[in-house]
Structures are given as structure tokens and as C-alpha cells.
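There is one chain below, alone, in C-alpha cells, taken in the form predicted on its own.
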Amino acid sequence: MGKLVSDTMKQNLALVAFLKQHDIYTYFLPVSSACENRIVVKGTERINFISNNYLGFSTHPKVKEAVEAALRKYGLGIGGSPIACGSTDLHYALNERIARVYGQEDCVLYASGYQALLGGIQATVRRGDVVLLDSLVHRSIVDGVTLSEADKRMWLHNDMEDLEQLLERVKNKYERMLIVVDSVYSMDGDIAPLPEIRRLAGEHGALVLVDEAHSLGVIGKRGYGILDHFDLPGGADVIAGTFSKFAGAVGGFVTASREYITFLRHNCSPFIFSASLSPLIVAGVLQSFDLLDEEPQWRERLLANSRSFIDGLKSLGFDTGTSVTACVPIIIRDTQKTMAFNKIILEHGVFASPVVHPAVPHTESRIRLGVMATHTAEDIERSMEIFKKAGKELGII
């Protein structure tokens, strides 16, 4: 009988054991309150910088009202896959809303953002095609390429010269080329240079897919993401995203031409073989789109808070990399110090996320922070005091 836990698995488990032994393990902590600017962790209230609920919509009164109404009408779930009995009038309304936001013809909804990227890529390319990835794209994109059996090539992060050289090397060798980027990179908070990517794709006959996970609701004059940010209609052939950031919920989407979306509805495994997104979530996300249009103050507050937060960290001497959005790293470059830093700030009242190998290379370990529109000036000021204390104690600043 084979071993359930392999030697490779044991190597990974050894790191977990080490962190627990040294009392610097801070993952999977119990939360007993809503995801707001202050959050109760292990029975104690702390400032919440671990969330992607950037606009604070998950607890907005109007969102709660919409979810309660959907619960009374539809109950908890649909009881089937989208292709069977899982597409309500709410689902169709959200499809239409997302397609309109992005200037596309149609849309499909997924149970998660991960599934949306996995399915969108898996259905777009196949063996004999090639996918060109920015080196820092989300893991769901890499997994989607693996599932598709297309070849994978990577270029240096946001380096357009490297992308152009890569396109030159692979052109005429594959049936089709697909360029995939994150609009906003989740570990660095910087933005993909989409106009230049679109230009290079046009010159070399490649398609473009963008992952809007961390940009919808965050960038753009209307909060409509990277195409809105660059005023670039038609800047991507396929647009995928999630509701876990913009709406603080769950679920994902892919939007594109009507013909392409019809193909996904009948050929995309993660879409066909998963239960449909709960109508409660759909109702909440629809209301979040209304808030995005009707209450722009949330985006304005998020932008102001993000600038204040980044400026504050830089003034203390922390390395925040290239971030210009609500995704803000404190780059520490040492796994043990990263975990120790997170333990110190947790003890003093800040809930944040340590990111270490294998999520990032050992030399890129960091604390990943998510700024919220609902953070107060007091939240930001107090967090700076705590970060300064931890940074000084560990010799980081």
C-alpha cells in the first residue's frame, strides 16, 4: 500500500511545523465578525488589512437588503449546474450588466474567480497553441494553461521589450497565440501596460485575455477596471474576473463576444460541471454594481486611503515595491522575519497576510496588505505606529 504523504509533502509540512514551533504561524485564524475595517480575530478586535473587500460593499446596508430579498424569493441555492436548472432571472441580469460594463456582447458566471480563469483559458486554447504569460500572473491562469495542454511561455514582469522578443520567437510556430495578464497584480499592486500589450498583440496576430480580479471597482474613472483606466475600448478579447474583491463576495465571470460565450456555455468544464452561483451572491453583486455607479465616494475614499497608506509606509522606510493601488506589499525578503513581523503586528492589533515561498520566491517574502475604503484616518495612523514598532524590533527599517 502506497504512502499517502510523500517525501515532498513532508518537506512542505516541515515548514509549517517550524513556524508553529517558533510560535509565528498566523494562518487559518478564527474570525468572528463581519469583514469590515475592524475585524474580530481570536476573540480580539484588530484593524483589518488582510481583506480584498476594497470598497467595503460586502456589508453595505443596500447589499444586505438585496441579499435578504433574494433569500426570501430563491432560498439558499439553485440545486443544479448553470446548463441545467441553475440560471435564474438574476443570473441573466448580472450577465447583461457585466457585458455592458465591459462593452462586450455576453457573459457567463462561475462559482469562483479561480474557475473563471481556469475555464476561460482551457476553452480558448489547446494543444498546438501557445499562451504567453507575464511572469507574475495569478496561479489560476497557470493552472488553466496546464489544463488546456497548450504550450506556456513567460516574459519578464511588465517588460514590453521582453514580450515583443517572445512574440517574435514564437510567431508562425503555433495555430494561435494568447497573451494573458493581470490588470492589477495581487502581490505587487502595479498595473499592466495594456495599451502597449494590445499594440504588440495586434502586430503579431495574438489574442489578449485580462484578469480583472484586483482592478474592477478599484481603477478607472468609473471603477470599471483596466479598459476604463486607459480609456481603451476593445483593449482585450476576453475579460475574466471575480466578485471576491470588488463586491467582497465570491464567484467569477468571463465576458467576450456572443459567439465565444455561447461556446463556453457548452464546452467549458468548470462552468458546466459546477453548481450555479447562489442567487444570494448574484443579488448582492448586482447591488454592488449599482453602488459603483451611484455612490462614487467609495472609490474616492479607497484612492485617498491607498495613497495615504503607501506614503505612510514609505516615509517609515518600508519597501512597498511598485504598488499604486489598494494592494500594498511590505517586502521583507526573509521568510522568518516576515512571519515574525506578522506575529508582532497581529499581537498589537493589525490583521494582515504573510506571503512566503512557494507563493513567492524566498527573496520576495512579504506582508500583503489590502486597503479598504472604509478604513478611517485613525485606522491608518494606528497601523503605522504598529508597523513602525515591528519594523524597528526586527531591524527591517
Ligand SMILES: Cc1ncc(COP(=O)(O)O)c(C=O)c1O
Second form
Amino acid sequence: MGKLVSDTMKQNLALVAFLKQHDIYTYFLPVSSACENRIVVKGTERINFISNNYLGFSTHPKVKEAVEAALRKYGLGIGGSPIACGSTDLHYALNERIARVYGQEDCVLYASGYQALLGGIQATVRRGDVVLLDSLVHRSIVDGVTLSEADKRMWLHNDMEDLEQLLERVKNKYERMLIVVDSVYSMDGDIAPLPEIRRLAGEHGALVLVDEAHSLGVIGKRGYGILDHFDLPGGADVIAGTFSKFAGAVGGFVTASREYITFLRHNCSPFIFSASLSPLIVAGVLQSFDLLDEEPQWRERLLANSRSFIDGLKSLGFDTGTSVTACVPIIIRDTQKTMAFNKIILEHGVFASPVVHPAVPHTESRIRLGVMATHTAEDIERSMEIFKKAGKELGII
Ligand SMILES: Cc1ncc(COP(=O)(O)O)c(C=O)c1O
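Return the form predicted in complex with the ligand of this protein as a structure block, the form predicted on its own having already been given.
Expanding to the full complex; the earlier chain stays at the top.
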């Protein structure tokens, strides 16, 4: 009889067993409060640096009001795929809102950002096409290309010379070329050089898809992400994103031309064969878009907090890599030390996320921190003291 847990799977579990044995395993901890600047983990309040709820909108009073109103009207969910009963007036309003934000013609919503990227890419390319990926794009993108059966080529992270050489190499060998980038990289917090990418794509006849997961609500004069940041209205052919970061909720989207979105609506499996987002989420996300326009102070505070956080870490001697946004790594380059660091900061009151192999190579092990607009000066000061203590104890600084 076949083994349910194969030897390869067992090897994979060895790291988990090792971390548990050394009491430095800090994943899947039980949370028993809302996701605010302080969060209750294992029954104790800690400073929250683990979330992507950058603007703190998930608990904003206006968002709660909008969700309560939707709850009274629609109940918990809509009970079907968008192609059946899952396209409410709220879903249409959000489609229209996102298309307007990005200067596009139409939009489709997905149950998660992962599904939006996976489905959008899988439906767009096929065998005979090639997808050119920055080496640090999110897993949902890599999985989407694998499902599509298009060829996959990677270029060195944010390296435009490498992208140009790759474009030269693959040119004329494929029916279509699609370049995919994260606007802001989730583990490094740096920004894709979109003007150069767009120029190279234009010169070589390639299409461009951007993943706005960590940029919507964070960069750009109006917080509208990378096109707004570079003032490049036609900077991408397809824009995908998620509501789990800027709205602290769940769900994703793809926005582009009417013809392309009509194609996705009728041909994209993760869109058609999955229940529609709950109207409660859609109402909350619509309100979050209103907040982006009406309460710019949250974005301003996020920017100021991110700057002081990065400066603080650097002045303590930590390596924060190339981050210029609200995703900030403390790069430790050693899996065991990274897990130990996380355990120490958790015990002293900071909740953060260790990122180790296989998510990144061993030499890139890090703590990944998400700054929030709602962090107070005291939150930042106190967390610096805790990072300093852990850094000294482990000989990292
Ligand atoms: C860059 C990037 N793209 C896509 C996703 C998937 O989004 P979601 O978690 O909303 O499914 C994530 C989530 O971590 C991400 O970091």
C-alpha cells in the first residue's frame, strides 16, 4: 500500500520537528483579538508587526458600519459563484470602483488575492507563450504560470539589464511574452522599476502584469499603487491585487480592458468555479476605497511610521535590505537564529513573522515586519528596545 506521508514529505517535516524540539517554533499561534496595533496572541497582548493590515482599515468605525449595514441586508454570504447568484449590486459597484482607480474598463473579483493571480495568469497564457518573472514574485504568480503550461523564465530581482538580455534571448521564439512583477515585493519592501520595465516591454512587444498586493493604499500620491507612484497611467496591461493588505480583509481582483475581463469572466476557472466574495467583505472594501480618498492621514501616518521604523532598525545596526515601504525585513541569514530571534521578541511583546527556507533560501532567512498606520510612537520605541535586546543576545548586532 502507498504511504500517505512519503519519505520526501518526512524530510520536510524534519525542520518543523527540529524547531519544536528546540522550543523556537512560532507559527500558527492562536490570536484572540482584532488585528490592531496591539494584538492578543496566546492570551497576551503584543505589539502587532505581523499583519498586512497596513492602514488599520479592518477595524475602522466606518468600515464596521458599512459591513453591519450589508449584514442586515444580505446576511452572511451570497451562496453562489459570480456567474450564478454571486454578482450583487455591491460586487458591480466594487468592479466599477477598482476599474476607475486604475483607469481601466472593467474588473473581476476573486475570493482571494492568490486566486486572482493564479486564475488571471493561468487564463491569460498557454503553451507557446512565455512568462518572464522577477525572481522574487509571489508564489501565486509562479503557480499560475505552472498551471497555464506556458514557459517560465526568471530574471534577477529588479535587474533591468538581466530582463533586457532575457527579452533578447526569448524574442521571436514565442507567440506572446508576458512580464509579471510585484509592484512592491512582499519580503523586501522595495518597488519594481516600472517605467524601465514598461519601456523594455514596449521595445520587445511584451505585455506587462503587475501585482498590486503591497502597493495599493501604500504608494502613490493618492495611494493608488505603482501607476500612481510613477505617474504612469498606461504602465501595465493587466493589474491584479488583493484586499487582504490595504483593507485588511480578504479577496482579490483583476482589472484591465473590457474585452479581456469579459474573457476572464467566462473562461477563468478560479473565478467561475468558486463562490463569490461575501457582500460583507465587498461593502467593507468599498468603504476602504472611500477612506483612501477621504482620510489621506492614514497613508501619511503609514509613510511616516515606515520611515522611522526603518531608520530605527538601521541605527541599531540591523540589515533591512532595500525596503522603502511598510514591508520591512530584518535580514538575519541563519534559519535557527531567525527562529530564536522571533521567539525572544515574542516573549518580550512583539508579534512578527519569521521567514525561512523554503519561502526564502537559508542565507536569506529573516524576520518580516508589517508597519501599520495605527502604530504609536510608543509602539515603535518599545519594539526597538526589544529588537535590540534580541539582536545583542544572539550576536546579530
Ligand atoms: C505579493 C503578493 N501577491 C499575492 C498575495 C496573495 O494575496 P492573498 O493573501 O490576499 O490571497 C500575497 C499574499 O501574501 C502577496 O504577498
